[in-house]
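Read the single chain below, which is given as structure tokens and is the form predicted on its own.
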Amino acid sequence: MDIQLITQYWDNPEAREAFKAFIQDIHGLDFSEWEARGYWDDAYAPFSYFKDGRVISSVCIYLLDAIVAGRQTKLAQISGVGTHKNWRRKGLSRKLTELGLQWAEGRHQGVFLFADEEAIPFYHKCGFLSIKDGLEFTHADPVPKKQDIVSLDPSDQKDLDKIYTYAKNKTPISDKFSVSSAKLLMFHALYTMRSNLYEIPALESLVFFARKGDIVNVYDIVSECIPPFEEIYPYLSSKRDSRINFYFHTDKLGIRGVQTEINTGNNTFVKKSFPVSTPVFPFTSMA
């Protein structure tokens, strides 16, 4: 096959544009704003096959800072995986995954990924293990509402700069298990959480949350010093709330009566010897 393997090519503008076009074609995701705003991350390492200047198959390894049982470490996340239709079933993705993991060997304590439904058989064949990750929740008790919560708009450069300052200075959300990256968090600020970003100035905190019916979904709390949730919740509360879901471990929030259930739909896979058996993966750790 007349194809070329290229890695570590973010400093090559033409190759980088080819990768962006590939991600747009395969995943319908446009990285242009993340790049233009200055949050492109060199820790997001590409392994790609090129044909006539186009990316035809690619895998990315994202090395991320993590806390596992109170200890600082790094984890590797596999993402940006895909192969153009005419080049599938030739073993390209599998070979790139092997090359990426060889490159990352010794740089991390564990490997994880979140798979699309159609990719599940592929990851089983590649030796990955599916695991059940959790969702923590508690029942909501009525509290007096506090009004001083500010919606932030990533389209406003001043707000975006404020979000990035929080992201760079944030403390890990959990001492049990957390994964963090300031630039990955900015990806979520610009894409998945764009309409769900709020600042609580009195607590010097950002909260990524959304309400669905009588359920409050809290996706991240970003602060240099995580406040107790009893101080945060009055700013989020509504009289109709019955339940609060947390997409991260809540050990720093001081909540009594937290329960855990299986979080379905993530299709989470890990390599053997992953350091946590039943993690709650932070929503904003997903690349």
Ligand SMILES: CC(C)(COP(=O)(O)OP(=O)(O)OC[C@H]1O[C@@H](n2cnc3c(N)ncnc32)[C@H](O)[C@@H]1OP(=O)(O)O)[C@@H](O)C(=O)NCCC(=O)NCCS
Given for the second form:
Amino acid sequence: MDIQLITQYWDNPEAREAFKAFIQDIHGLDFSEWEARGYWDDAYAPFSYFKDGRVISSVCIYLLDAIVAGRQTKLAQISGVGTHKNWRRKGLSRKLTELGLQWAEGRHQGVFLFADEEAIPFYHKCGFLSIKDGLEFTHADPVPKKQDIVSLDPSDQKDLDKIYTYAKNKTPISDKFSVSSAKLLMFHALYTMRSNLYEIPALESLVFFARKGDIVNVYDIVSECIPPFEEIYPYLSSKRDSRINFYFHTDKLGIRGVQTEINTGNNTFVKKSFPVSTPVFPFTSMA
Ligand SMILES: CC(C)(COP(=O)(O)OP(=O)(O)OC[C@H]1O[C@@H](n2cnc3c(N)ncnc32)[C@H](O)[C@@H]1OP(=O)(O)O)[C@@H](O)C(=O)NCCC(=O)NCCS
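Could you output the structure for the form predicted together with the ligand, given that the previous block was the form predicted on its own?
Following is the full complex, with the preceding chain placed first.
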């Protein structure tokens, strides 16, 4: 087929540009800002087939620090998967996934991924298991509002530096199950959470949250010392709140009466023997 396998090539500027063009093409995602701001992550390892200098199929393995049942470990997330239209159904993605996982063997305790709808049959074919991913929630009781919460703007280098300092010093959000990577967090700061970033200076904490109607969605709390949620909530609260969703395990937040429900739509897959059976995958663990 006259195609070339290239792996671990971030130090090759041309190959890296080809990868970025490929991701833009397949997923409509432009990594330029993540790269330009200095958060490109070597822990995000590429396995790609090239043809005439262009990437035609690619898989990345992201090795991430994690906590599972109180113990520090590593997990591997499969991400950036795709094959150009003309090259599909020739076994390329399957082969790259196998090569990536062979390389990662012995470096992690479990493999997970979030599938696009159209790729679900592919992951089943490749032996991944669909897993029920959860979210936690609680009812919102009215509390007096505290005002000193500051919206952060990642376009402002000072705010971005502040977020990165928090990200590097953060303590894991959960002892049950959490995944953390400062550079992946910066990806979320720049892309998915860009207008949902707040600092509560009095608590030395960042909160990523958004309100939808009467529901508050909390995506992450980034702090060296996670405050109890009853100290955080007055800064977020509004009189009409009825419910608060958490996109991570809340065991460190000291919330009474927290409940769990299935979070549909993530299409989460794992490889056999994933170390957590009913996880709430942190929103900011998604690559
Ligand atoms: C999903 C995708 C990555 C598959 O890539 P590919 O190189 O065509 O996959 P492979 O040829 O290695 O397929 C491996 C197996 O999965 C099957 N498969 C692949 N795509 C499939 C699909 N859309 N529906 C059903 N089965 C599929 C193949 O037939 C093959 O099965 P076989 O071993 O029985 O022959 C590719 O279609 C793609 O890039 N889609 C758009 C982007 C995307 O969804 N990426 C994934 C993001 S999570």
